[in-house]
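In structure tokens, one chain follows: the form predicted on its own.
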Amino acid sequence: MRKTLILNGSPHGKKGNTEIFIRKFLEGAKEPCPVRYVVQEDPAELAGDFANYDVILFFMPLYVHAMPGIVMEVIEQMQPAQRAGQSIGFVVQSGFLEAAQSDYLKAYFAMLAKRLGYVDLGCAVRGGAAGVCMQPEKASEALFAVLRKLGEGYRETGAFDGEAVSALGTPYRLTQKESRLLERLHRLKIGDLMWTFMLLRNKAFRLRRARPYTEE
């Protein structure tokens, strides 16, 4: 039997969008895989640990086109594979509405694997996901099955689901009438609904135009 080490690498640990897909993608999978979160180990040891597994799984936000820091320390600390066939793969999340976002990501997974030997199961992108922690279940239930059905395929191949991964990342680019309906609905104020609300929540909204790296 693989033993496969799923990484949580949100900075957000248990509290936010990484941990429900994972949670989901273990309903699909049904096998007893732990989980470790990034935040709240030392990289080093971490990487260090992946020796003892077959399979490694690297669950994570998408931030503006790049990995979350804490996730990058612990890629600097990787060593090669330690034996044939041993893998890894990567599920990535963003609010971003097209999965393409990831596209420079995903080429860096990609590489990487390649250049430590590792067999790559691949990247699977979901864009528009900002909101799922915020939502009933029930409001992301297409997406959750999809998340089972990649649990599922890698239960029965040691691989991601290629219809799953694909369901995923769809969009992968917005047509030019999803576009202008996007830049409508931004000059009326009504999509910047939902990131007032979080600013109001979070006691943040007087900071809104902040630029605390500028040179006063």
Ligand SMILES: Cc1cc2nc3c(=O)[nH]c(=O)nc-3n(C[C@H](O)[C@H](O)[C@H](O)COP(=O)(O)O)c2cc1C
Contents of the next structure:
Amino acid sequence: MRKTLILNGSPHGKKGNTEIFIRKFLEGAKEPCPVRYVVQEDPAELAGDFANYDVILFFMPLYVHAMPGIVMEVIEQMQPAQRAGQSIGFVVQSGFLEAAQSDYLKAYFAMLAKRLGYVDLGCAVRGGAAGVCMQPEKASEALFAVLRKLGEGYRETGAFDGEAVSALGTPYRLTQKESRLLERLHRLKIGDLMWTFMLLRNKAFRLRRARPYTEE
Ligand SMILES: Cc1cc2nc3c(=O)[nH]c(=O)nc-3n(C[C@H](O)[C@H](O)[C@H](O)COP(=O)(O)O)c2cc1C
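Can I have the other form now, the form predicted together with the named molecule, not the form predicted on its own?
First the chain shown before, then all remaining chains and molecules of the complex.
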């Protein structure tokens, strides 16, 4: 049986959206896969353990159009694939709606897999996921169904299901009409309510205009 290692690359560990993506994927995959939390690990040790697995699946959030720094530290320690057929795959979820936000990272991962000699399972991308862990389960049911399908496809074929990847990656870009609508909503400050709530919850509302790196 194929041995798969799943990595959670979020600095939020078990409390973030990445964790929810992993759990829904595993519900579909129905495979006992160990999940390791990059935020709790030594990068060199973790990367060294990749040799014991047939497949490495990285799940992570997009941070500033890139991977979180803690994931980069692991990737910098990776050695070339240890045997023929060793595979690697990526699932990236992000806050902004457009999946296109993750294009640079996706290109980087394709190059990484090639340079290290891994079979590339590809990179599934999902935008608009920042609120998943704050919303009731029901609000994300359509997303969860696709993540389960991604897991099911992986169980059956050892690859990412093309339909699931394409459904996750929609919208790739917003149309002009959708962008204009969002701009109007932004002017009404509706979107700001969520951020205000988060600032209050984190006792940071008073600091919302802080500019710690500017000289005054
Ligand atoms: C420091 C930081 C940078 C981020 N940069 C981006 C970004 O460039 N594009 C984007 O769409 N979302 C961005 N996000 C949103 C996260 O990708 C999103 O909230 C994600 O669901 C967080 O997952 P997690 O809870 O597993 O950490 C950023 C979030 C943080 C905290």
